[in-house]
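The chain that follows stands alone, in the form predicted alone, written as structure tokens.
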Amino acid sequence: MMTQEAIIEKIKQAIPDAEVTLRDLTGTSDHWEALVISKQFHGKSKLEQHRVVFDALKEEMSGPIHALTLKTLTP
């Protein structure tokens, strides 16, 4: 089981300037729902986006994270 804060702090590790807004879907700790803002996210698509957050958590999500929705956007 993983932290809201702690997952956080795995894509803040990753994206210095992210703002990252995110819910637990079921109570259970293991599917969110995350919203991902940063500039970094700039000029890239949505695949990309996606990618730099999901290889953020790379570890996790072969783990504890059982599923990720995921949103990205730029300021």
Second form
Amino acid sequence: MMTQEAIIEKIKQAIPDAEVTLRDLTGTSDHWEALVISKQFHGKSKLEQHRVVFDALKEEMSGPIHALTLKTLTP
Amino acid sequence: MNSMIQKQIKEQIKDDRVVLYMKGNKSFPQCGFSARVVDILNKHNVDYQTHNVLTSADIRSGIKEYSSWPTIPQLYVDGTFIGGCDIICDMEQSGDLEKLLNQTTAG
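What would the structure be for the form predicted in complex with the partner chain, rather than the form predicted alone?
Everything in the complex follows now, all chains and molecules, and the chain you saw is the first one.
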């Protein structure tokens, strides 16, 4: 389980310019949907864009976050 | 990940052109994300092999380490990691998945 603010904080540490919108898919704070918008995604494939976000949440993905559905965009 | 698991994974993704690491199997997917990718693959006229990560904790963690991707399912084509559910859904919508699956490998 994790709070929305903690997840956003962790993503912003790795992607400082990121605009992050989160939705709790199950109300149990462990299945999330995230929209992440960042200039850092320019020139990256969707796979690489998602990997940047997953790498920012490396520890959390093997613990408190059970599922994370991602949408990544450039501004 | 020990080298035996790594070797096993390398063989698995080499043995078949399209390989899906998932929870459950084609007939009984045991997670919504895995089920969605199975549905998508079933629409394409392509044979694919599945591996049920729920039957092997080593493969379940090993495949995540192999691709440095933390979630299941994971799709491989021609031995290359293509993506998880989100990526496959995007590729299905854009038509990129159709192109990839129908691409004949050279040689």
